[in-house]
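Read the single chain below, which is given as structure tokens and is the form predicted alone.
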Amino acid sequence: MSGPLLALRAVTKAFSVPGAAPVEVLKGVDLDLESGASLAIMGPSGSGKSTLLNLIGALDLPDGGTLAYKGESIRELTEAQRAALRNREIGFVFQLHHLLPQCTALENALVPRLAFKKKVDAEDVKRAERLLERVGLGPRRDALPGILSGGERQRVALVRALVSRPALLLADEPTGSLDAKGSREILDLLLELVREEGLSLITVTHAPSVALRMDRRMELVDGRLRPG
């Protein structure tokens, strides 16, 4: 692949408001992200950070501009193609773990494989088990989320994000629901796994301590990204 892993040019996004003019959240975002690089996006609440992450993750489409992943325009993909891109190429970690309460840690980790293949195979299970061991949850593989601690649930969510071997990991306040000790542990683990797996990482965060651990920092202000 030549060129950046991810390239945004003049990306815009607005949302309709009943009885009022549309609210323009992103007003021309430009961004390049190279393979293997990490980036923190900061900004005040309501500035559009999560909206931008949703566009990068192909969960939504921009109104204008271009957004290319590995040189391919996301806007030109069908919904089925975008779903396949999300499942194969992009991993998501959110502030809340969103684990299925009726499923074990191992079953939750395998959800992305079920979504893509409808049936997991021995290789899928082996990778999920290896990752659970890597994050210290091997003995907890059969535990339901209700008996896991907050930090353990977030570790399962991290394994779930990595099980399909994505090239890009998107993390939206991944330590926001944890205490200081848990936040440090999850951040350390996240960065170790990103390095081991050779991933690119974009994290949205309010925490300067998290942003300083990334290769680059940018701030979303008035609908545009600028160096942070």
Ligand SMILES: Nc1ncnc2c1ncn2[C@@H]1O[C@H](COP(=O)(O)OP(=O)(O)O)[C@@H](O)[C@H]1O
The other form holds:
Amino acid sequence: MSGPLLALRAVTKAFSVPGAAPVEVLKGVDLDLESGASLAIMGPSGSGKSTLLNLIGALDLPDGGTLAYKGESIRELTEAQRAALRNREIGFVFQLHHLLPQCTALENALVPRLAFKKKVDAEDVKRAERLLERVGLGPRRDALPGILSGGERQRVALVRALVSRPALLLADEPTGSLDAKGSREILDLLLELVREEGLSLITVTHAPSVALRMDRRMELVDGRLRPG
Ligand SMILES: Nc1ncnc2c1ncn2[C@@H]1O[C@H](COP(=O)(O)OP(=O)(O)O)[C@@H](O)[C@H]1O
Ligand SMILES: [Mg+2]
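Just the form predicted alone so far, so send over the form predicted together with this ligand.
Up next: the whole complex, starting with the chain shown before.
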């Protein structure tokens, strides 16, 4: 029997600011995520949701506790191995799309492949084109972000997150910069693509309407996760 995709045990994280006592943001987070499951993480602003997502995304390391992917502790990995894990297993969608303004939709979608391999091959381009078609942006593939709507930019960001065929998608307030209709459209697409690609999903959100569409909800309170 295989274990969970992701397992956190007693994960802690503090930040030091010069001239002040360190702030312990995460005080012992436990979490299991099964393959193919979706989870909402809720909690007040400043409670550490983005900090937790950065640890799960192997962008940063916990101070204490363990965080393991498929049973493999990320603390045992070198920085290069962590980068490879990130590229192989994890896609990120942020509140703001962070698209490169001078690159087309297609080029932006291919950035993770470039970052990983230094060049893209025909298969990468085919995958990015297929995903752009899938999110309704086929005709916009050569458009620069500046002329796209907010919802279209977030769809490009979604394609970029999926281009490397990750096992886990991490979304930090993915609809936070969109109006109600735009939010609903992106969320529908996100959930459809997660299902089609067989991904696991963790979504950080303030919006109960978003959280209710995930399989499970947790709340980050006083540095710990509890059922939400
Ligand atoms: N790199 C950092 N250096 C210092 N403090 C940080 C850093 N990142 C986050 N913090 C602090 O940690 C707390 C949690 O931040 P964050 O994880 O962004 O919360 P949330 O995403 O829930 O709003 C905040 O008090 C924030 O100021
Ligand atoms: Mg945040």
